[in-house]
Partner chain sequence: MNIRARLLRWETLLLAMLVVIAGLNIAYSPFYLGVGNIVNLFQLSIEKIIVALIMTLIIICGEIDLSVASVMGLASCVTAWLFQMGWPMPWALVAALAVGGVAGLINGFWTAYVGLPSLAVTLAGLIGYRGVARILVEDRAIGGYPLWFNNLGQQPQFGPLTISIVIFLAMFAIMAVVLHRSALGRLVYVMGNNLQAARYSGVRVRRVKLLLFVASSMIAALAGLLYAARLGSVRGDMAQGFELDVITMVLLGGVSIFGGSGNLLGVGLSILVILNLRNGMGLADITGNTQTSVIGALLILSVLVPNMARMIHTRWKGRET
Amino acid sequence: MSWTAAQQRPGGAATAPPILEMRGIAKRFGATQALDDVSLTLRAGEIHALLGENGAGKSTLIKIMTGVYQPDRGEILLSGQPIAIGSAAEAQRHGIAAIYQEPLLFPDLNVAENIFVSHQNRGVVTNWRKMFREAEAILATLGVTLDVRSPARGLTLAAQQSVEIAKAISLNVRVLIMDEPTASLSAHEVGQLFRLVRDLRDQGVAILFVSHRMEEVFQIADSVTVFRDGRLISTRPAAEVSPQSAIADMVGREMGLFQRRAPAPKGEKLLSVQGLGRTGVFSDVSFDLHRGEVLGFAGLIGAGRTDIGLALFGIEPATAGQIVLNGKTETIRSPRQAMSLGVAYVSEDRRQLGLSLPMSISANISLPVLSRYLTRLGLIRTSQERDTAEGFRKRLSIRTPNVELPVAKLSGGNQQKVMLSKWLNTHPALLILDEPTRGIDVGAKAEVHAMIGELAAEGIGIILISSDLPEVLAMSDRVLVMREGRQMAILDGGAATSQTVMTAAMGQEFAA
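Output only this chain's structure, taking the form predicted in complex with its partner chain.
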């Protein structure tokens, strides 16, 4: 790979002229001081990584750069000139574009329209043919094949993210901000994206890159800035930072990268799936899962891992094959039924499918098992709800002043924790985790991993769907690899390495 080339680039980024400078920025939301006197300089031809725990203020800073929020204090300089960024449109005129943490697509517009939606200079008349062609070309440079004519509604999160990226690089930007662009990409797509980011850097674009995946950060960044609690802790060239020291800066103490989970003793057989399929989506999937076992699902975007989860949870029931749960053959037709059988599914898309954002943390956590919180008259015992939520707040260290806060007010990672709490609260026997650490910081990730270990030790069977390959490898007893809706392999703990998994996931292509 070309990451050594990045290290050896002549000149060094620190000498390049600054394009965008943020000085002494502060921003307050009610009681939360989201940003406190932070400064950051983005230079042409430099990839600048921004690290910090969930809620450290990364997204807030980005939204200030793109004119979504106005800072309470501080100034912004573009090429040395102070500017005010009053709106997203203004930011765009200044050549600042962002890929937000949560994809912001237009579900009714087709993929090509989505990519070109913020282009102001494409003339009066839409040249559909040209637009489709260019969209396809841009996606091809990303290594993604999508039907550019189909509406964005119903795209998987990863596909949505690809469109977001295509949208940003289609603009001729001077500053490109990427807020966790890789959160739902698998290793293959990440590689493709990085090639592209480096190309852009070499063309003199300043890039701000936010990610919770340490190994990625050190693969691509030229310099690294760390935030903690809304304050700037350090800005250093990447060469001078080690993952350990960066994590120490982030959390304020020493902490290791995640370790391989110690294999636990297997319990009795919990789930047996034979020839499962859904017409046109996936087919012929067979596996067993024991109590206390973690079965990882690996594969590229759109490989069909999520669809298996949805079938087991009854959202999109399977049309072929059989499911044996606890020794009984079951046909799962609805989520309700799945829940009564002890199945829980933590969705990959927390905004659209996972959470009711305007509602409180406690209301979200109690939702699937609301009946547990009812008096005999069917009224809700809110104090009991609160107690449960408080319990999870402590257990998963959710950063929030209180559990009555609407979930929308939390940072992305903390929202993810609320969603996990919600499903843990159902006391499942079979827990399907779809991208459970998407967008959460190293500290929290470690906590989630520890929790997965604990839950498995308690005898819960866990299906772990994740695009974070190291995570899958570290956590799983066995790994099931999917490709284009078909099951390619089930690799035992020892046999599963990134090499073997990727080979299975990509067919001959990877080997070539």
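Computed from a predicted model, the values in this text were never measured in an experiment. Positions refer to the first chain, counted from 1. Throughout, rigid core stands for the largest set of C-alpha atoms superposing within 1.5 Å between the two forms. Compared with the form predicted alone:
- A movement of the C-alpha atom of Gln81 falling short of 2 angstroms is seen between these two forms when the two forms are aligned on their rigid core.
- Put the two forms on the same core and the Cα of Glu385 is off by 2 Å or more between these two forms.
- For Met488, the Cα coordinates differ by 2 angstroms or more between these two forms after the core has been superposed.
Output the form predicted alone next; the form predicted in complex with its partner chain has already been displayed.
The following holds one chain only.
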């Protein structure tokens, strides 16, 4: 079936009969009770938000719904009929599709093949022209322009997520599960996605929407369910829920969405960038950063924010302009050189660029400065590694039974803390944080924010790159706004508001 035909179905309403019901679901992994008597009902024509901290059981339930896990107890009903979902392929045959937080693409297949990979049949000749045309049509509905004939390898996170979304809507979905689908999208792209989601809802699709971004949840959701510690805490119409009450259900206590960082006196000038550029990517970027200051980078995806960070860390060196660090002009050509100058970069992609998931927490933390832990014979002083990791475990409240646990076993928020520990272990003067709270829960986010404040108070200069505008506004002393590789504004203190930042990001220039 073509993707266009798959979308032609009668509309549904929030009061329609359930499409998918999860009743009394329980799942245990060893000593951990991941789900305990959890129930969830998804109805045709309804967007149902699922909230909870990392470890609350959301991902486990999603994996049961998609056939990755089977429940220990409970039952699953599809349109009122009991079913068993034994595999992801079986879930798709039932019309259940999922978009996960981390894109899972085949890097050597082209974009169109990734979109339609679940449609391929052995022995059937592929109509490439038709597949390319329909792939382009799906992406066009998302407002995304990609070369559908090019390999998926090298796509940005935003582009990867767009391909995942396109892949899901190419299926004849009855239930669409969206697990952090906007984590790497700009505000403009989120708006486009939400228009599409509402269209799918109006066509009768039941949508489960999982997000840590409260403003998005209350913008899109018809109903809200909260999990905590593997248990169902509440299910209510969205109109009856506030962000504060949802957070209280999630964490068991009241917590503000964003605590604005208290301003602190700036130290001496640490970094001065003049006319920085990289051919074809960004140009003419100029700013200063003082010790103890947090400079936020805002702008739409593709604006060039991350590219500036990559240039300052030497991953993709600048081709124009001047970098003055600690009063000395530097030409940064490699991460090793950047690290020797006291620069650290926490990547937005912790799985691909930030951490070695099979390795232990302690090994990850020591990795950038491994020579510190070597004996004269080149052996690793494992006890010294563990002592360092233990210090960071306590300092950043990394939740783990021990520091020898593989990083892959940790929740997203704790993985993020390990990555931050890894770079703090280099004792940086300049810390570049690229999407430091992407895809982590509200509790872990608050802890990372508190750590940013502490690091600034210690005199570290921080560049905070984030697509979460409230986060940028809450944490930054000043905000630099980018658009399509150009610097649009640097806004001080009270001048940085949602309206002024977004106006600049959308093309209205401000005086720096």
